[in-house]
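Encoded as structure tokens, the following chain is the form predicted on its own, with no partner shown.
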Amino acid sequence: MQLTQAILPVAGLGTRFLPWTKVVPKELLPLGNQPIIAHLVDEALSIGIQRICFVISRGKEAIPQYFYKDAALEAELLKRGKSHYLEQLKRYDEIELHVVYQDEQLGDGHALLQAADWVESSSVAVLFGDDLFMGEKSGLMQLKAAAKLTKTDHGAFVALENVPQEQTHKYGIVTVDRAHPKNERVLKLKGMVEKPHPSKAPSTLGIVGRYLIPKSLFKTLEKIGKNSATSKHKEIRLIDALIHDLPHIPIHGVHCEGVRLDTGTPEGYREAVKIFE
């Protein structure tokens, strides 16, 4: 599986941070020497992906703004000797950024579709941006490791993690096949439902922020935007296009080692600034 380009949904609102993200999205928070975006953009560039599309909302023109080039910065900095710092921003000068607007919060599918157009790899990575992934390899490494070992071109992977029972209503949630004889965290899928209540969940695996999704899946996900005008379920889920494409393709779930920070809370963020201090 060639993997050349990245999508990060960061359209919304983050009401939980404000009045802070009333200015700021909440994406360019810092932790350590940087904010969280770019961390994520980071974790792109590590598996070779240099073509990374931000779909954004109106008022959140920031976060693309980080990564530009800035030439005048650039030479000021080369003035007075920070290179440190001019290597910082020049690592980003050979990203192909791309930008597209999500004008209405539809889903996370409905976010991916905005960005449908700019597709042309067989493969693509996801990152959502509340989750980051804390250890010797980052979620999309892991993922990628799987589709290799796999030798899955056509499939698609989920990163996972072993949830509290108590909370697998906040979650998707997958019912694993078998595990992979050389890798017993790499999961061939037979399932996934959507937040279910604690008592009726099929497992305690929860689907968590990073994903490799074939191209053919933006077709899905425009046939379910298709029913979903004519429904009362308005959203369009990623989660509702895997469970349609589950009997056609396989779907693998990555049970990922090291430890997922969630800064989609401000009390999941206070822990997240901790550990980078």
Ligand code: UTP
Given for the second form:
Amino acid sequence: MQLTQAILPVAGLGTRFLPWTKVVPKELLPLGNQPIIAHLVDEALSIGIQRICFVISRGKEAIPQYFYKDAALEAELLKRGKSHYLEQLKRYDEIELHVVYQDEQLGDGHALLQAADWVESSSVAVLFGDDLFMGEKSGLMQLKAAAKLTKTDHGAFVALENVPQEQTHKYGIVTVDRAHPKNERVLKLKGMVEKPHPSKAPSTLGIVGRYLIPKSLFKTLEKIGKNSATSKHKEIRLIDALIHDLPHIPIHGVHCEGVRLDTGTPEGYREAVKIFE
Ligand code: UTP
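For comparison with the form predicted on its own, produce the structure of the form predicted in complex with uridine 5'-triphosphate (UTP).
Zooming out: every chain and molecule, the one shown earlier first.
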């Protein structure tokens, strides 16, 4: 699978973190010695992706700003002999950054559509900022390994976690066709349903913030967008495009190893901070 680009949709309003998010995007909250968003960019870099597109909303320009080269600051640090900080800043010199705006928060799929024209490779990685994987292998690493194992070029891969039964209404829940004979965590999917009530959930395997999606999925998102424009339901969701394309392309779930941290809620963020201490 050709994988050189990643999209990071970070245009959400972050209402659960108000009033902080009036001025500080939640993705810039600190985790360890860097902001949450830098952990995501590092994850993309760790699998060799250097072309990154942020989908932001007005007022969140500080997110790409964090990664831009600041020659004046670097010269000053050099003068003062602060090589440790200099090294940290230079880590992002190789990244090719692109920024697009999502002017209305019409869903995660709508956010991705804003980046559609930028996508050149046949597949693109998608990372949502609220989920972080702790462990030997990052979420993206595990998805990329699954793509290699299944020799799939035109399919999609989603990260999965076993979620508590009473929380299925917060996740896209999948049903499994079969496990890969060489890795029981790599699962060919046969169904997906968005946020089912616990009593109706077909399983407890929930989709969490990492995806590899084929370029063709953007056409489906566009189609869904056209239909949504004339309907009451205005959101364009990534899961709806995946459900639509499931009969036509192979979609695999990867039951990821490691611990997932949910930094999208103040409680989850506080837990994550403790882990990084
Ligand atoms: P959430 O649904 O958690 O929304 O989005 P949010 O705005 O970040 O947070 P709350 O619910 O208001 O507290 C999940 C991810 O999808 C992105 C968000 O930035 C977040 O990374 N997203 C969501 C967009 O970029 N655009 C959208 O229209 C919706």
